[in-house]
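Only one chain is given next, in structure tokens, and it is the form predicted alone.
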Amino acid sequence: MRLNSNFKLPKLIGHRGVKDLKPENTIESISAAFDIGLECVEIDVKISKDYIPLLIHDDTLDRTTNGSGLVCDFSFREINQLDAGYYFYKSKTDIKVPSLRSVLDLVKKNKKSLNIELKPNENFEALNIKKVLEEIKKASYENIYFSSFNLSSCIDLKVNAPDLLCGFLNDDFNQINISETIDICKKYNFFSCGINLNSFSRSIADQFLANDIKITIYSDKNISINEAQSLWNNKVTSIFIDNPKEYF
């Protein structure tokens, strides 16, 4: 299968499934998105010791499971028997961290579409890509984009997988500023930049659209319907979404 991309941005990108309503990067949270009308799920990924992608944001278990430890230290199947939902229930579950395979074929099944943001994983940036890769060949679904805020692995992704698209995430303009973001966007063919809600205005937005750059809006805080259509107005492609009850 030569890796392709058929993604369409939506409007409304469900934020590690629905985080404000079930356990983040869970498959519980992502169908409970495609339940409440999402067409489309952000997850967070990385590598397990051996190698197995899967679903968690931090570079530790403690937070999102009741294990602790760095994630890259532990097998697939070690981290798989944690419980996933007792920090977001206070109480015992069932609930799992998924395998990215599990994730794609719920996906798949559901014919929805998926963001899948590329997380830093010391050391292990190109590996987690080339896995990452091999488990969407084998699921041979396209309606899929990339992005992460490490513009390493945002490159190597376009190195290996040209066709595939990929958005570059810059929580500082301090840092990169816009200027060198627009420039970094157009020089590996990323079609989109994800901002922070903090940092946004109508000048940035101009500034990313007269160069063919789409934008797409994170927040710490679950975005409202209010702030939602004010963003859309002023021509922001997408917006990332922990509660989307009230667009419903």
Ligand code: G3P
Second form
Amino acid sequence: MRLNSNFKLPKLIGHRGVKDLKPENTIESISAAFDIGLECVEIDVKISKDYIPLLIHDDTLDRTTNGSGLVCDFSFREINQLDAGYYFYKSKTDIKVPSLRSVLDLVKKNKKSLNIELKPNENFEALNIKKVLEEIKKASYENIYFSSFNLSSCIDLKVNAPDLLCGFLNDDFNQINISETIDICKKYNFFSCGINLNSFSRSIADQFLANDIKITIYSDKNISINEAQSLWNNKVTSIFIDNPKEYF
Ligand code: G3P
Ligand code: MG
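Now that the form predicted alone has been shown, please provide the structure of the form predicted in complex with this ligand.
Every component of the complex follows; first up is the chain already shown.
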């Protein structure tokens, strides 16, 4: 089965669901994003020890669950028993680390779109993509685009699924400068580049757009509606939002 994307970048993408309102990368966070009115959410995906794709941002379990250690050292069953809401509410919850499969079901049921950020543990990059693509094929849902800071993950994704959309994320133009980033996007057919708000300028936007590469903006803190308006006026296509309430 060949995967085809039917994804269109929206103006707003919920960041890890709505990470300022609910525990990030959980069913609760994604459901809340859809209830508020977002059409698309971003999630961070990596595999467990038994190769099940699941949602978690960090390499380790420590920050967002009551577990400890590398995600890739635990089975999905073990991880799924942890409390993924305690860190947010400061009290015991039944909130779990979800599988990608359960999230695909939710997104499909709501007819929404998804940005899967590939966040593999080190040395698991290729296996991560293989397992994620298997889940997408099983779900038969292609309203998805991929992204990663990890260049080898982006390249591998396009090799295995050339018709799916992939965006490169670059957190530091001192490491890979703007012209090198544009060359990478053109060489591997990455349709967008994700840029930290701190690094953004109109001049950068002009350079990417001259090469037909769309720009998405993320930030370490919530982007206000005034900032967002200015970014959209400066030709940014999409903004990752932690708390979208003032937008609706
Ligand atoms: O893709 C935007 C954003 O998710 C990238 O940063 O660290 O929140 O995954 P991070
Ligand atoms: Mg992310």
